[in-house]
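First, one chain by itself in structure tokens, the form predicted alone.
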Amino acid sequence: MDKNKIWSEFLKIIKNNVSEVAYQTWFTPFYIHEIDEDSSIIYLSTKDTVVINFIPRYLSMCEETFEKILNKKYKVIAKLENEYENRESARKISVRKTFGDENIFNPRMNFSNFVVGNNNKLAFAASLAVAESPSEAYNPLFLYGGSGLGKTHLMQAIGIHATLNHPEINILYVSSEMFTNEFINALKENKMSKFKNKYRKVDILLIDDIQFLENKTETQEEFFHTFNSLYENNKQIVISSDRPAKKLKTLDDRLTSRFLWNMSADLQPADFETRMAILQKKAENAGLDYTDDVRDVCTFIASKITDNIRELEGTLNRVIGASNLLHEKIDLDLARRALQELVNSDENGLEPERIKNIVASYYGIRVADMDSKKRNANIAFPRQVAIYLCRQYTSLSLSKIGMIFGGRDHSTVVHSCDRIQKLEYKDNSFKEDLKILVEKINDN
């Protein structure tokens, strides 16, 4: 099969279906890296980091076009050239299903690309243990945390690692929404035995966003029996949720109690140091040299995006994209122009990370300590001071401030502000400390 001829034919068809600008910008930088007939996958490659971030919107068009040319359905995966250099990391990871179709994990979502910090250390360790020894480490494993904190990354990493190290086992990765839709279709088409075989014959079931089963009584009942069948047969179950199991109020108690049978691990918003590490890794994966200018951009983004890792990475992608499109070097000036809404969102207040850094330095603790669950006085008091100053000198809401300090609730923020405010009035020594901190903040 001549890849060049196929690609040439592909480009002819695409050119007639999109604008000239879209054709030149998003399609011509690619070429076919490999056609995997066994897995029915076509791998596209490019050097351009910008088009990699935009091509997903055209993937369905690409798949339809290749089907016209080859009279066969192919899944299209697009990656940067350097991602193919290490054959092991670029290896196609397929998920065996009892229906016989194939699902593909995103090879970028592996354990080596997951940045570990105090906010996710337990969840990472438990996930790796499960991937290394399915059904022997933690079963079930229940991962929970807010949107964009890395739950899906860990779920996919488990699947990738387990497939590489246990190629003989069957793995199924689905969302609870997909489980629901397939259950409804099976009922309508009288194919329940086929549905049950699919879900109850796997060795590892990874089910994402279990909260979407709330208020779906029949689907919950079916998942309850699926869970029992897998567990009784010593099969690994991994579940993710946007909140702790006990807070899934409209989910059957029989299910939530089972979710807590073994390991439950949460993912919290990343502290400043972890956000910087994530951005540095992202920059290096994009082929950037980690210069002072790039570090300044990462610091700027990390101080603005505090509670969503997905948004954190997407924001850096926007700066990289602006750099390529405008042919300008990546620096703080470019970042401020490319991310104007972030600049405007806090133009009347100071950056909370700056306040945290100043207070932490003054009291001789680490910024990460403020985000931790430690309650000893030498950490709790500076944390309260920083919370109070963030309330006074930024426009952030109580809940937002709580999220910045390790996911604390708004009542904790209120208590901290009340305590520091009272202390300011009656303790002259502390009032002087506070005055020095405010001066440092204003100087910065």
Contents of the next structure:
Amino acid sequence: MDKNKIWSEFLKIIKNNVSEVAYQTWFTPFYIHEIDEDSSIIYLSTKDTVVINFIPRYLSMCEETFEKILNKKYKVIAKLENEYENRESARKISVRKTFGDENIFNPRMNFSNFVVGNNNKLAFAASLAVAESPSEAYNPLFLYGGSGLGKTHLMQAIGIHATLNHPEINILYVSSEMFTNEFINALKENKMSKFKNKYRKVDILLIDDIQFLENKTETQEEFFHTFNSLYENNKQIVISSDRPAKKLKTLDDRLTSRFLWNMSADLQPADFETRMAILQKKAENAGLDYTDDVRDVCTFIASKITDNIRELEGTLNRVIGASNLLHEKIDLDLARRALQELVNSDENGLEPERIKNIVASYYGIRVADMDSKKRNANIAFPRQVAIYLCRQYTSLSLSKIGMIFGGRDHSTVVHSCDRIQKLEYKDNSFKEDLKILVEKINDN
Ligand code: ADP
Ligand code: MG
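To complete the pair, please output the form predicted in complex with ligand ADP; the form predicted alone was given just before.
Every chain and every other molecule in the complex is listed next, the one we just looked at coming first.
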């Protein structure tokens, strides 16, 4: 059977198994990019950057369906069309110099590796629009957000995407620091016209971390002229900053007001689910299978690192590093050892009390009942849930947890954890309850 035939069989089966809306929205935008018989992988592809972020929830359904058609188990991997191109041209990009001499895009920082959540939806959409239609969508585009939340990633992604789609245009990515240094050197070496020429000839200027220009009056002045000249010639400008334009206090008002001429989009810290999605993606990019153990490790990391994606990533990398170094498989135990200082940070006793409070109020019992001897199910069950969550989200030992819950012994803790864990696998509606509880624990 050829790819197209297989795909139409596939759609037929899916159509009978999901709602019409789901079928139209999530499946029809795809096609089969390649079937790799040797590694039993089916690669799906789409142009649609929205559906690509939702397909993970349907992957096992896809795999089962292909198995029905082909009588063989395949792993399904779905990627954006341009990511396949990226793979093929990744080498080209990494050596391709953008106009200018110093900068090279990091092929990893592309749009398909960027996980979209509520915290960054607008910034992502605006960046993609700009990359698709430079100077037409939003100009200037001003991206702002705290450190490690994806500003540079989006700017690089714009650069990569625009390079692929508009190979003829000049794209320049610079940090404001680089801009400043170049400006100073140009002054020193009497090469201002070369400098001006370089910056005014670009079609897309991506200038990162503009807050660096604070207190640098002359560089600001020069950047102001660069900005105006590009803008007047209908060239695209994208600016990033670690805070909103209004808060760039020592930056010239003439500049900050221009930043707000068109689109300003912020990047906020990611919520728990997005952090998990990011970790899953990073784990898979690092070649790990997303086993239950790996998922537990991701849950652990996502619950500890809440407001910086760079750190989130770095923490996962440390666990992977430890696993390679010690030749041990990645699991919670290894992660706890590798990340000792994170674990220690919750020894202060606040964490278990919070978990008790959250669980008690969720199930409508009194916090004191958590520690009581009462054994009726409506109290014992929430208590077991709280014990389980303490086991998962604190580094406390079994006997310490027992002590905190009214002096129970360690076998009671083991029993509670077992029971709840089994239920988590079996009972989907309970799984939802747990998810809500975990979110509450993480959000506070
Ligand atoms: P910033 O420039 O805002 O300080 P970066 O863009 O350098 O942050 O992001 C820090 C790290 O986190 C990078 O490795 C980047 O790839 C990663 N990252 C940030 N946001 C996301 C996201 N939404 N999805 C995937 N990776 C992300
Ligand atoms: Mg940055």
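Numbering follows the first chain given and starts at 1. Since this is a predicted model, take the numbers as computed values, not measurements. Here, rigid core means the biggest group of C-alpha atoms that superpose within 1.5 Å across both forms.
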request  = Tell me, please, whether between these two forms the C-alpha of residue 356 is shifted by 2 Å or more, with the rigid core used for superposition.
outcome  = yes
